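As a starting point, one isolated chain is supplied in structure tokens, in the form predicted on its own.
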Amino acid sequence: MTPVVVVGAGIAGLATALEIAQFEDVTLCAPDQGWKQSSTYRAQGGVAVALGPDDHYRYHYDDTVRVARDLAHENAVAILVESGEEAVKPLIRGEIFEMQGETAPAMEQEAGHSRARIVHAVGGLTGRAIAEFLYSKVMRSSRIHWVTGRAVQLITGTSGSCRGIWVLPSSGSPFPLWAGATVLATGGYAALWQQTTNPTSSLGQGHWLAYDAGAALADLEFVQFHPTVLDEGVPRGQALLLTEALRGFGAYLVDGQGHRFMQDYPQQELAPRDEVARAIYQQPQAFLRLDHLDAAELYRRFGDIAQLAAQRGWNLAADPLPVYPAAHFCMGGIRTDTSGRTTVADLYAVGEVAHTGVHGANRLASNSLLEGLVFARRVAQYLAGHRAAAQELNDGALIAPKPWTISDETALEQLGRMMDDNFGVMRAGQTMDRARARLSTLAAQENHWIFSFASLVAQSALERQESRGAHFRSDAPHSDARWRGHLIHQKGRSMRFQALSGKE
């Protein structure tokens, strides 16, 4: 038994493992070399916080309510941006961004913020420097315990509340991990998009878990496109993101004429990130050049993103390089308050995975590793005042989780490119009907919770009869005020919607 398990090794799962383990023992429960596989380690812009002379947390709250298009939860945005400054200070000592003068970090303008706030390590591997530096400070915490392994499901006491997880290692059999609180930091499920930023373990796994435990999930229709990834034809998981840091540097965006289709934005390419990619995936052709700017400052501040780009036979600085959006990051997720508590009492979720409304329906760019920090700090500090004992069950009262009947390799062949070219960008009613449809069949010929989850989104989006932030219809391409509000799904009920009042 242990006080608390946490799933999930990006991010938000590190820094919660850390900040629990400053008053209790906590298990941390990952796929072995899980840091890796995680979207932590492949994101590459930075962390937004207000830090410059001319900035204000108050300025980056406007800009985060702004992009968000009308459905943030306007509380939790003010945690998110009046704690970055705090959040962000162990990075710094650690000495992961690069530094103007000895104090002060340098920062950068991406996409959708009005000032230049963006903190990031030198070389544009933001995510890994981060993920690297907290997985060193897991590994030497004596009061973190590692458990190898997945979390195929939750252990519900008799009340409905949660008391662990079942792991399945790689090898065996699962086995019951008995815990007083379980926390969920699994990240996203863009991943279910063929065409994706996120590695494969992005699937929604750990959203499934929360709502087959009877946690309520809510906006599964909103899932934001990165505008700019390389245009290779790689398989799912390997695509390579250009981060729109790079824009922020100066790059354009062109068509395959060389015009740059987005001046006739205010923010031109740094317009927020629905607009630029559904300008992207109006073009016949999209190319990110950088030609025009200076080679050696490019390398200097872009070094390892260039060599990847290199490995791939491109040239940064010179070459014209072919992008197109890419499933990146997901608004939707497990509903929480700004304490990570779930409607199943003793589950908890942060990060990627977590609803907040802090993201509303477009996230703002650098906004989700903030988000992983922030609410790491606030789950630990609420379970730091609220212990639950770990209890187990009776041993007939605990049943094993059966094997799904086919793999998840399995489900994603099946799955194919259904997502992207039904619920992509850009979305019809009549088409995503018709894969909605089809996803229903298969949930119930195959019974795998691929299939089953990826229905949940698709009547989400089909429900949602408006276009806001990143849910786009070109059968409907205006918002509407009706629709200011959260779809819900919960196990047992049907989808419902819930209209966002006050400040929430």
Ligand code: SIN
Second form
Amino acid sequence: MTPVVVVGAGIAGLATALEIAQFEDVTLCAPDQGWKQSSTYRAQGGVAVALGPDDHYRYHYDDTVRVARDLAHENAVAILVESGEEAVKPLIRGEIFEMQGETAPAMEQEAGHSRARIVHAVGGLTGRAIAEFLYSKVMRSSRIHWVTGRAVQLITGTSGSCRGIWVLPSSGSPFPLWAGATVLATGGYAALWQQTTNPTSSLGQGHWLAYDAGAALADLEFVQFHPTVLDEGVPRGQALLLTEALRGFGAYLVDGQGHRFMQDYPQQELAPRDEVARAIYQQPQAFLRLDHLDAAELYRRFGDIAQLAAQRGWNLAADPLPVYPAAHFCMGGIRTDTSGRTTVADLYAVGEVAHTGVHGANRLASNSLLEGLVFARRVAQYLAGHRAAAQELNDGALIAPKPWTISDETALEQLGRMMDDNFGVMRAGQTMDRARARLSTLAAQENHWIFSFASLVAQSALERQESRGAHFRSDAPHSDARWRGHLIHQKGRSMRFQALSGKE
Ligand code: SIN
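How about the form predicted in complex with the ligand, since we already have the form predicted on its own?
Every component of the complex follows; first up is the chain already shown.
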């Protein structure tokens, strides 16, 4: 029994556990080495925070809301940007970031930002540096207890509240872990796509567990495609992302004839991510070029990424690098308020798995690591004032989850390229409808939650008959004010549309 269990060991899970450990014991549940298999560990770019001399969180707010294409929750965005400085201070003290002088971190430019405001690690692997820092702090905390395994079901009490999780260890049977509060920090679902920047574990299992326990999910159709992934035909989960910071540093995008096709866009290569992804998608071939840049400075700043590219046979400073867009970040998730509370009592969500409303239809670059840090604090602050005692069910209502009869790998093989082909950068009603029907058949035939979850994503994408942010439909290429709102899924109810009130 534990006061709080946090599920997941990316930035949101590690930071939430550390924040809670300041006032009580907490259990962290993740697979063995799960922190290294998180999206955080792979994240390049950095953390967006308005610390520059010409910057202010109000400008960061404006950029976030503009890129979110009229679907962000303004109060959640205000919390995100105003809390940024406080949230990154421990990381600055931990010497994670490249500095400019003694006290101020160096700032970098990324797409959609009106200012250089991305703090980053030298070498380019910012997420890894942050994960290592947080992990070492977690290991030193006597209040954080690790349980190794995967959460495979939530335990719900007779009143419908969440009482903890069923944990599946790497060998053996699932066992119940009773908790006063359960916090899901399980990341996104971008690995449902074959072409993805994410680790293969990002399948949306946290979303599914919450849905199955009665929680509302919102905006599942909004999945951001990162424009520049190295095109070399590697298996799912092994793609090398070429950070947007390279374009901030001056890299160009060219077509097969060497023409800079982003030159017609006002922000050129630094246009918002959805625009760059669509522009690349429409080229027969696209390349990222860095051979006009200062190679010594490039290697100093992006040495770790250059090394990863070199291991795959590419010279970052000299080769035209073939790129394509790949599924990267999920704006949709488990609906929460700004304290991480879901629609199920005693169940919380934080980080990419959560839908706080900060990202709207399109996330601003480098806002996700910030989101993990800021909302980890918010959840912990709420829990500090609302402690719930863990209680076992004593009414015989506890039923162990049945194992899925096929493995994740087999399920993914069946999913094949269905998500890429039908729910990719550019979508169309007819093909989405056919794929949705196929997914429903698979969901009925196969004993694996992935098909049921992918069906929810498909239903949302088909239902939203407009283009907005990351969701682009060739058969409805414009935004439509009637669609300014959220598509909500909740078990036992039909999918519903909830207009954005303007006060959120
Ligand atoms: C990147 O470095 O381009 C990715 C970072 C992010 O997704 O914000």
